[in-house]
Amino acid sequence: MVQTMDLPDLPEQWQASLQWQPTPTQAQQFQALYAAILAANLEVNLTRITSPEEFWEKHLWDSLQGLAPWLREPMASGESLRVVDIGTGGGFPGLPVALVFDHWWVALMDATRKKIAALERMSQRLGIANVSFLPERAEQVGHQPVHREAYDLALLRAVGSANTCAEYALPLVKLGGQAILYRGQWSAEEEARLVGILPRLGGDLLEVRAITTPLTQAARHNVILTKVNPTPDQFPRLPGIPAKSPLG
């Protein structure tokens, strides 16, 4: 058994930074998260985040902090969104999103399949049942016509460059929908290589949100891409292409 630690509870931190703070049930959901990814960890390497305050920081607060419009003026109860976390890894930020937004179905998508057995092992014994599992490739998925062009929202964090994640997300998202790359630092000429080649995939830029972490000032950035035309059929390029050979 793994010994697990409580999470600091910090809503002075949640309410200045994100302008929103869980509610109790949330806490517990979050703190239940938290010792079902440590116990996972002792098989499958989930994580390297374990101590109660990087995770806090890096896990929960970093993987809601992309979606701070919405935590901020919440959607009507009964629409929902559909959502893909590409690359999703631990579960981040997918597992805290679907909690949070318990009306929306989150997709956790990751080429590696023992990490999502283990995602799905720990969400049917934590009840969460807005989460559905992708164990296959960007690539792959995006040519697939049940997921192409069929999600509200894509979410990417720590998964490649700017120009990969772009090639990996907009092939998924709905004409009208979005795509929120989780980045830390964020420079021009990153800005410019992305700009030069949404365009062929049918994407824009939207935005760049920036913020600071609350407990170690790191910065943070949000880069939003909206879907205003089709996705050449194309894209996404043969799986590992993207990643070995960027757009530019």
The other form holds:
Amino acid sequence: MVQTMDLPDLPEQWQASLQWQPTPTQAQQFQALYAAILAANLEVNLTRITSPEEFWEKHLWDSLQGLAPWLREPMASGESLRVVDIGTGGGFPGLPVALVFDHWWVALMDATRKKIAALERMSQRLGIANVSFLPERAEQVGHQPVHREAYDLALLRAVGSANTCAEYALPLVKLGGQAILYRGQWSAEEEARLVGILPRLGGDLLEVRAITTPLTQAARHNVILTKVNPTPDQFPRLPGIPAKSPLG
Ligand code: SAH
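Got the form predicted alone; could you also share the form predicted together with ligand SAH?
The complete assembly is shown below, putting the previous chain first.
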């Protein structure tokens, strides 16, 4: 058994930073998710972020801030998006996204099979039904016809350089869809390097959104890519290559 501390609610911080607040039901689901992650963490190394405030800021708040434009839309009229979280690890950003956007479908992908197995058990126990599980590498999933160009949104946090992430994500995204890269700092050099390779993958840079974390005032940047042309069949390259030799 693990002793679970209570997560803070922090409604003013949600409101001031994202003009959104969780419903009481969602706040309960966040608490249950926190307890489940701490319990699973005893068996599988899912996250080093375990204190209540840190979990709130670095996992819950951060996962959801990347989708700020959708949080501000009234949920009822929202369409049902297909989302893939590439390199989800302990389920971030994918699981908080699945809880809040319960009319979307979220595929949780990770190369480490035992992490995905733990997320599957956890989701079942928590009754999260709008998730699916891909214990595979992005380089392989990107060539599978059922997944290629099948997603409205790809999310990637802490998975590699921006150019590596672009090569993982763009093959999976539908024409007109987006990839959201969750970054900390972001530099003009990184942006130039990314912009230089996007045409080869059928992508374009839509915008870079900057935001500050509400508790520790750390920098976050969301780099938003759009898919404007089909990705050539040669991408993604063989497993390991996009990380070892990023395009550019
Ligand atoms: N997104 C999570 C985890 C980041 S750690 C978070 O922000 O908390 C990076 C994760 O990406 C690891 O779990 C690793 O197994 C996974 N990963 C790395 N390269 C991958 C690839 N090519 N395909 C799928 N998963 C990958």
